[in-house]
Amino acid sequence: MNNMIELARKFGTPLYLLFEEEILKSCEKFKNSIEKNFGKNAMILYASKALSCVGLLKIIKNQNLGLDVSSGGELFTAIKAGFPMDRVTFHGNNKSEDELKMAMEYSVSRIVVDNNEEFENLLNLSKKYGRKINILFRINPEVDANTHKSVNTGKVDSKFGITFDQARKNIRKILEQNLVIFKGFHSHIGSQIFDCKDFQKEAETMVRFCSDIKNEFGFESEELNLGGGFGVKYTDENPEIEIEDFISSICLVLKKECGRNKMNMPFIYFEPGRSIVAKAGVTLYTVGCVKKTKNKTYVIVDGSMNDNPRFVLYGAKYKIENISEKNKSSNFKEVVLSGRCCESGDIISDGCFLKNPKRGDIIAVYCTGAYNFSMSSNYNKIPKPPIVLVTKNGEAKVIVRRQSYEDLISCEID
């Protein structure tokens, strides 16, 4: 705690801290679970949308994980990090032609095709440039996971993925034209999922579909990507899930269904993002003022929804602490932790308990490694905070520098 206060003084606030040791622990949990249950027949792809910067991707690369990118920008970051392209999968539900060409140019391992228009575009590009690429079809498995509606991606009306019938038509076209290399299927049912039965249902649904495709076309899927979405404990309201238990239970379903349908186990991919980096992150703020109204007490900090938009988007909750207050008394106040933006909705927490908050105190918001920096903005022309990596050896180094005012207008033309 004292160390975080020192880091706040040294680097200023708002400040994103990222603890390497926590990232490594999460990577090891996933790798060990995969090895135990699948041997060499599975791979973890880090979902870089959770947090993507060169410094972090170098850590992920050195852990021998694969990578999931969902835009040209994320792919470019992976390239700059020296990430092996044979371990990169390209997602996205509306990839531009330039992004697809970029993926082909750098020979990414797999492109996950999300819709029929993209499939046709990919066929044309493959024909035009004479490049056969490996593809997976993203299927909408119609599994309505128990999670927030904004991060539920597998239900019937999701914007992601194609239907089972559309996939059949596209496979028929692949076999006729022979322009791309079809490897198998991808599905993803959402994020912050705590009930393993949702993943089990997804696995069962997808294996049965793979079996149907085998029976209909004589094609046995080599690969099956089951996405990510493992829940993370942000507060005591969330359970702590054991990754090993989840992976093991999913593996049992896969083996059972593959045996029942007389098919070989495909190579399996999982795509955790949040569950690798969320707990590794802490955001530090400095209290500017404490304002009392008739019914509420606002603790207003120098950060905002710019650096943490998740409450505004999802009503997200966090463990929050006044780390400057050393007094052991139970003098806690229920407050609204508010940001500095000119926006009534600029709230980080609408009901947290802080110990004796006052101007100058350092407030720590825990479990902010995922999606906070990724979703950050420059609303009100506020520069984005830096990311400081605390290495496993205790060294603190900047891996994303704080934006300057000059950065804010660097793309503007007068």
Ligand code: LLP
Contents of the next structure:
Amino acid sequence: MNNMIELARKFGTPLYLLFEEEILKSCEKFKNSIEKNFGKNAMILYASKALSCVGLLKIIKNQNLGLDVSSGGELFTAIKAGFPMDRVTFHGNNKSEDELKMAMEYSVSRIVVDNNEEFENLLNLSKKYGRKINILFRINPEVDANTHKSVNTGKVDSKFGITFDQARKNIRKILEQNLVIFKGFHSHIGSQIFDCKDFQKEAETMVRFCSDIKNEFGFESEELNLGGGFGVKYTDENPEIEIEDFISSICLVLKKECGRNKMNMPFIYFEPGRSIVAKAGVTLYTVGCVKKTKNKTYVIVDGSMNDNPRFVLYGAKYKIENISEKNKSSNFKEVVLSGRCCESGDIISDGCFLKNPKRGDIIAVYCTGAYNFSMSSNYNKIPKPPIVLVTKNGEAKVIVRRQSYEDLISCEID
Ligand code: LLP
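Starting from the form predicted alone, produce the coordinates for the form predicted in complex with this ligand.
Once more the chain from above appears, this time first in line as the rest of the complex follows.
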């Protein structure tokens, strides 16, 4: 705790801290679990949309994980981190022609095709460049996972993936034209999911679909990517997920369904993002003022929805502490933790209990490693905070520097 105050003093606030040890722990959990359940027949792809920066991707690379990128920018970051392209899968529901070309040029391992237009585009590019790419089709499995509507991706009418019937039409085309290497299917039912039954349903649906395709076309899917979405405990309202329990119960369903349908088990991918990095992150703020209104107390900090838009977007809750207040007997106050942006909605928590908060105190918001930096903005022309990696040896290393005012206008032309 004191150490975090020292880091706040040294690097200033707002500040994103990233604890390497936590990242390594979660990578180990996933790696051990797939090894135990699938042997060499599965791979973990870290979903870099959760947090993408060169310093982190180097850690992920050294853990021998694969990578999911979903834009040219995420791919570029992976290239800069020296990530082996034969471990990179390219996603996205509207990849531009330039992005597809980039993916081909750098020979990413797999492209996950999300819609018919993209498929046509890809066939044309393959013809034009004489390159055969490995593809998977993203299927909408019509599994309605129990999670926030903004991060539910696999139910009927989702903007992601193609329907079972559209997939059939495309498969006919692939097998006739032989322009791409068709490896199998992908699905991702959403994010922050705690009910393992949702993943089991997804696994069962996808194996049955693979079996139908085998019976109809004689095509056996070599690979099946089941996406990410494992829930993370942010506060006591969330359960703690045991990754091994989830992976092993999904594996059982896969084995059972493959057996029933007389299919070989495809090579399996999982794409966790949040569950790899969320717990490794802590955001530190300094209190600027404490303001009382008729019914509320606002604790206003030097950060904002710019560095953490998740309450605004999803009503997300966090564990929050005043780490400057050591006095055991001091009172907890229910407060609204608010940011410094010019709008009333700029809230980080609409009700948290802080010990005797006052100007100058350091506030820690825990579990901010995923989808905070990666969704940050410069509203009100506020520079983005730096990311300081606390290495496993306890050293503090800036891996993303704080933006300067010059950075803020660096793309502007007068
Ligand atoms: N694979 C695909 C195709 C995805 O779209 C995603 C997340 C993942 C894997 C990783 O899911 P995870 O394991 O991180 O749950 N901004 C939201 C989360 C959006 C998730 C988008 N896709 C949030 O802050 O909660």
